[in-house]
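Let's start with one chain on its own, the form predicted alone, as structure tokens.
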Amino acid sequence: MSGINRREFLGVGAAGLGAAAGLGFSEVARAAPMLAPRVSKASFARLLAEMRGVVGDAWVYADDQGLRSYKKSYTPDPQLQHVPVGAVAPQSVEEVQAIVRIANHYRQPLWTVSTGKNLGYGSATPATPGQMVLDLKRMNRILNVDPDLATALVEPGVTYQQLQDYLDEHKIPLWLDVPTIGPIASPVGNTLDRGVGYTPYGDHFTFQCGMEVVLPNGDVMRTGMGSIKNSTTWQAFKWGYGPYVDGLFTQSNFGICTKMGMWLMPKPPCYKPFMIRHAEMSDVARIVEAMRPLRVASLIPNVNLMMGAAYQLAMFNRRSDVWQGEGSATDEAVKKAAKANDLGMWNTYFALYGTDESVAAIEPIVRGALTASGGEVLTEKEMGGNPWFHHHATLMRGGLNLDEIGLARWKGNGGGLAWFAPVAPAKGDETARQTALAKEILGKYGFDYTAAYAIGWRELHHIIALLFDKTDPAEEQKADTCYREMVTRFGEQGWASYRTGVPSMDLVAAQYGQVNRDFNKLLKNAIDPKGILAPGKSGIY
């Protein structure tokens, strides 16, 4: 193998920590980032000069002030392994190609971000030390929106807010599907990480169509129908001819996506949001058993969220408003606060879409099944003034808000948030077991069970927000240990993560088996022999 491997990166990180072993926490945080293996100070200086020649002085960052935003992360990093050594922000695909070729020459690894707002998963920080952030925020053009086909073609720096503003300005009646922090997030970045939203178009990669990718050697490839001369179907037909490769560029380090096509949802004539309120934590299995057949049959067409009360409360409250005792907040305290806010211990949000007639026909079927689970089925009539209902009703029609950033303030202004997202079949017994295991592990470390379930067609995403005070080194270390225990013990039950943050990419990758890792390594070595693109991304070196 001629590229950079995991051992080399971890060796550099360990050496850097050893050199700083005598420093206090704040002093270590100010220590200079470690350069990547095989990159000297002199060659790094030459690389910066060449990159400035491509993008201009203002768009290359290598000093502490310029890198401040790139170092910021909500996830635990007690050993300071995830600190970039520099950043560069190109404005065109040609500039990306030039940067990649310079990086190849100097063997400088690049960590690509779209807007760098992957909050709770590492933001813009790299998986391994010594990487330079390739920030695509300036590539922010909306290249095409086709109102007839309901498609869009965008660059990676485009945000959901920017795309929504475009639709509004041009009076195009199409809906986006957004993650919870849509205004600042990138559709390209979220799709490449296989993120989800809350309309019937909630599986973002399913509704992606066509990519332009800069390969590790600097060449540009267009997938699907995009490589055809004079093609008019790039955003209309996903598959093209021969092997389908788009998936290889999701959650990987095999290329840099510089354009992406996506399908948008036509605005339906009728949209009706609902909430089902269940009073007890133990109701979780009954909810899933009631919801699964409705999702499999697409009677409920959207990804729906079964929100735990503590998660809901954390959006708009501080922990001290709910619990001031030792250890994890008790179910009794959470239940009391939830009831005061017209919430249950589980609050499940879904919507019906279609015509007035079709929604009216389906609603009684859905109501009957969900009422039988012991829940109260509520609509805007009963819950219209409730901020949590409003939040989810907005998301389920592709609307934008930043309410869930409030989670990071749960324990004060420390801003510690790490998402743990194991997947399981949509079966009640597995849901109950997952809930019990999560509460056990979090309780062991004194953290709260602030969690939700996203119910897909046949699967559950158990979305656990590990909330901690990142300004407290001891608590950050405890959060890191807790997170790793959750990954390990959930994995032992067959519940591996579908997505993870930079601190745990190796740990999660190991759960998918050595054959998978060897195959990824084989591909990586074939297309990126110098290991330039994002070494360590998804555990791939």
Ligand SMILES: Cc1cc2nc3c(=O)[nH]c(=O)nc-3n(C[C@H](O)[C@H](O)[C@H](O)COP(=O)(O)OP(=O)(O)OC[C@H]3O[C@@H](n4cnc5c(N)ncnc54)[C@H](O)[C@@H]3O)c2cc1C
Contents of the next structure:
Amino acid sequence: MSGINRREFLGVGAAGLGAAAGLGFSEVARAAPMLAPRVSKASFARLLAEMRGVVGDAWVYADDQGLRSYKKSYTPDPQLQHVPVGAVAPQSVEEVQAIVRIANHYRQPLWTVSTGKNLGYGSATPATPGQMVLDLKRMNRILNVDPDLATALVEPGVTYQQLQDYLDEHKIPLWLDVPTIGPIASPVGNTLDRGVGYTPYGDHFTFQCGMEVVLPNGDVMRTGMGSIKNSTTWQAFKWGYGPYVDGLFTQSNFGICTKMGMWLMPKPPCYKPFMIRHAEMSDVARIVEAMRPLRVASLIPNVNLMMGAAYQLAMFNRRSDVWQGEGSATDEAVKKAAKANDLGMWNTYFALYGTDESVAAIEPIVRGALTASGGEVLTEKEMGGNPWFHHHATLMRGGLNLDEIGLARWKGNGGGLAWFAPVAPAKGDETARQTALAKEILGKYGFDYTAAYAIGWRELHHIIALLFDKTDPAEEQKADTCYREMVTRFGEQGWASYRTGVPSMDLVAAQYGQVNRDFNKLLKNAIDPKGILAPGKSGIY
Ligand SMILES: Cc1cc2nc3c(=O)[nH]c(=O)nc-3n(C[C@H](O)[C@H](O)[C@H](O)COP(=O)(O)OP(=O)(O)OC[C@H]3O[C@@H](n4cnc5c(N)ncnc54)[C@H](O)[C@@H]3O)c2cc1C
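Form predicted in complex with the named molecule, following the form predicted alone:
Next comes the full complex, this chain leading.
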């Protein structure tokens, strides 16, 4: 048994970051990080020296300057609980194994990131104080792309941009599926946090195939067909034999993924993007009712996005362009600004993929259903010059851009953003109730309903961007309180998050029940008895 509990990891009672609460964003970077519960100053100095011996002096960071980028995060952290104490960047699996052995010896917790761009969920910052970031950015080789099977095998530091450049360079006609900040993020990091994109391959974990994992004792394990001698099917067959374990390494702290296989989509001969424009906030339920049968039957094959107007406006505007009054931006103000940009209150983006003939056969069916929902069906012909249409048309073919990063500047350059992402079944009445509840809670704190829904196959991800000014400590505290109220009150209705940021991992884990938490703890104690890997990730210690 690790015997380490949440109280110890949060350093309750210890002098350190807790005492520094109340500092603004710029001061966070200067705050002196707190050591992990069982690590003394002297042993920390020794373990840094040993790690330097493994990776070289240049790749261990423990000073203010070196840690600056690792401390940066959009999420609220009024109590300064999410500040790493150091970082180490190995270049090979062997170096990862050596670091893990040192960490075990000194009981130094490690928080693994691939490219560390988990923006709005905590970036590279850990769930508890005293952790060192294990940064895998230097392990960035594309190990294989098989054009016939349409598969890839990559290391954690590979970005979507790097993989796209490889496909372009080698003229391989395969598409990626990217999150909206694809150029700077990694397939491995995104998939391990069960992220999404917007082609038919949008549910990334579904299209993952085979992993290599360094276990907390330093052993290297390959999942699926990867551990078979002379195997040629590692990226072709997901399940292997016996218990299927890949899921255990997603949203967890049971291992360090050092290689991951993924399936890529063959470029279709015909690709046609659409936008459905609905005028009223209250249209939200009928859009979902119209869309669900089309998604369940895969007539519309991609993860589609129902974008709320305020979210879209925030991509390319400052809040003061839309609303200068007190409290949340009103629907009237948002509607007026949306209209001026050819947007409705909800703008739903989807695409058809196939041959000219198959797309021509399906188009009238989807047009009929979506027109009946009261929406205007628009295409490249009508919306070609519109920057939002262009953004989504790019995303739905796996194209890369960073348009959405503008969200973080809605309230100035402070960069405050926390994603709240509850899931619900794709049913209109639940959507309407979720929208009303979100608007009520955000309104109570004066924040805006900058939100979208992603319609997966049978479920909705409600993607609420809580946008705040992180340079203002009072607003940061308010954002933290508002976020917790949303988690709690949505949870009471049965709507828990599919993924959450480092400040709220315990809160969300509690909603999934004690038996689940106990089971995770049982596994954790068996696999990682000293609690070395990412304590607090998904509420697991
Ligand atoms: C404007 C904006 C738009 C966004 N749009 C999307 C979107 O469309 N879809 C989406 O999914 N997300 C989106 N995000 C959230 C996030 O930025 C992405 O999911 C991003 O891909 C995650 O960062 P990363 O790829 O660098 O992963 P990392 O930050 O490296 O990893 C994510 C988490 O996975 C775990 N992990 C990472 N690597 C390993 C490893 N090798 N072994 C074990 N555990 C590991 C860690 O817990 C880590 O915290 C968006 C964020 C912003 C700000």
